[in-house]
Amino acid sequence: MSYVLATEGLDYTYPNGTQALKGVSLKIPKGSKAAILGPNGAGKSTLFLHFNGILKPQRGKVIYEGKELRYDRTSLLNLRQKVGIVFQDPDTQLFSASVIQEVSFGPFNLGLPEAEVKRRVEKALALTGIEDLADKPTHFLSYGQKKRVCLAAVLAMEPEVLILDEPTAYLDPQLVRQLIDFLEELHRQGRTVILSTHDVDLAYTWADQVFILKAGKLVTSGRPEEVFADRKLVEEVGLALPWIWEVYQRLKELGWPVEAPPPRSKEELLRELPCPIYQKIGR
């Protein structure tokens, strides 16, 4: 199996003396959708700036496509084409006065042609269906159009890796349905896309690699079906079984014919429930 990204004993400790990382050594599979969860303070948006090399391990090491990362500029600027990151809140982010100047900035410093710079904008912004938005101010969007502009800006860049930091936080249920079609999307176009959450349905159902972090430690990793069958391990880390589990476990004690592993979305418990009951809630 390929890794696009992975790290080796990782150890971060901020000025403040709090220590966010602690000997993280984890992969993820080129190609794949990975989701990393943990209660707050667990050390995944820390895990996630050190990805794309805006903080430099203290100890231990990051690898990006099987070579260690180097933190001189030209090769940050080298991974940061590649591994695009969107943050978490949008306003810590957006910096440009208009729209069209946020999303076209990183192609423009790029030296690229004015033309490919064009190109690439007016796909970022159809891509996020936020052509409309291409003359507005920034500063009057809503939150969720921030994310969205910040989203294009990453994706102008047309990186090989993008990583969300909590992207549905605040977001109504339609525009988290929006965004993880879109996710799918730019997953079948090839891209590695790696999240963090605190949604254990939506790590569960979506995700093919899960990776479990605690106090800045790697508690587990796995395919969902794997990490959540340890009922014990997710509920001593703070995270709930996603409620498919719950409701398949449930099934079991009353003597359901099921079969182990779970389904992985509601359609597919549907299907396996008994005719009657699912021709009374399945349609």
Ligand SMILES: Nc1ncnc2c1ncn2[C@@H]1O[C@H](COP(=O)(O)OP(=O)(O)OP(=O)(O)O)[C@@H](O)[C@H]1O
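Numbering follows the first chain given and starts at 1. In this text, all values refer to a predicted model and were calculated from it rather than measured experimentally. First, how it differs from the form predicted in complex with this ligand.
When the chain shifts between the two forms, V247 and L162 travel together as part of one rigid block.
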Given for the second form:
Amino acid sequence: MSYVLATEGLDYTYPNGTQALKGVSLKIPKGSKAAILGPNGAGKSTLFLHFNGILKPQRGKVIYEGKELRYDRTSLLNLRQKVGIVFQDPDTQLFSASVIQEVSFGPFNLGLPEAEVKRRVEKALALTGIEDLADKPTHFLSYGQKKRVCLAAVLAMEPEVLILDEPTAYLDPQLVRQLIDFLEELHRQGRTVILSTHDVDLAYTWADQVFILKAGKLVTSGRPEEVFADRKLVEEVGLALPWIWEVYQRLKELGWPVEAPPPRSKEELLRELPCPIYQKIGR
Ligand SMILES: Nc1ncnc2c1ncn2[C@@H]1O[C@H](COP(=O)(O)OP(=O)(O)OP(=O)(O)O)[C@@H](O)[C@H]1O
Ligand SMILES: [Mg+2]
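Can I have the other form now, the form predicted in complex with this ligand, not the form predicted alone?
Following is the full complex, with the preceding chain placed first.
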């Protein structure tokens, strides 16, 4: 398996003495859908800031496509064209006067032809449902609208690796669905998507790799059904079990004939339910 991003023994302490990452070593497979879970203050955002070189490790290293990151201006500019990050707090990210300026800035600076910039900007605005806001000043937008603008700005860059720090927080359910569909499209194109979330149901259903951080340390990682199989560990970290997984485990205990692989979505679970009527008609 080839890995697009990896860290080895990453340590990071903020200037005020808070030790945010403690020896984090992990590998993100190329083309995967990776979810990083962990309670508040676990170090998720700090880790993400290392992935595109905004923070520099104090010990250990960050590796992109097999090469250790370099922190000179040119290397960082190159890296950031390939690894795009949507920050947790949109106010940290927004800097342009209007929505359209914010979303065009990145592609424009890539030196792309004007028609290509226009195509990407229009697509990003449509995907995030903010065409109507294009000419609005960013500072008057609602929090959720600001999150959409930040997302559009990074989507317009069409990065190889897309990093989303709690992308679903503050988004309405319809946009969450649209976002997930779009992430699926990126995945089909072979891109890598990494997101952090507090939503274990989303992580379980969407991700193919799950990483759990707690107090700056990587506690466990693996395929979602492997990670959530260790119920004790998941609960110790302070996370809930995904409801689909919990129902599936309970059905297994009740004697439901287990068919691999376990259901990953509500639809899959419903299809597999041991309903007597289904059995009668020999489905
Ligand atoms: N700029 C900063 N200065 C000092 N300490 C910080 C700073 N940013 C984060 N921290 C601290 O570093 C630790 C890790 O924070 P981080 O934001 O990475 O966690 P997180 O897992 O993203 O949490 P959340 O789920 O709340 O977003 C926390 O103890 C936090 O208080
Ligand atoms: Mg965070």
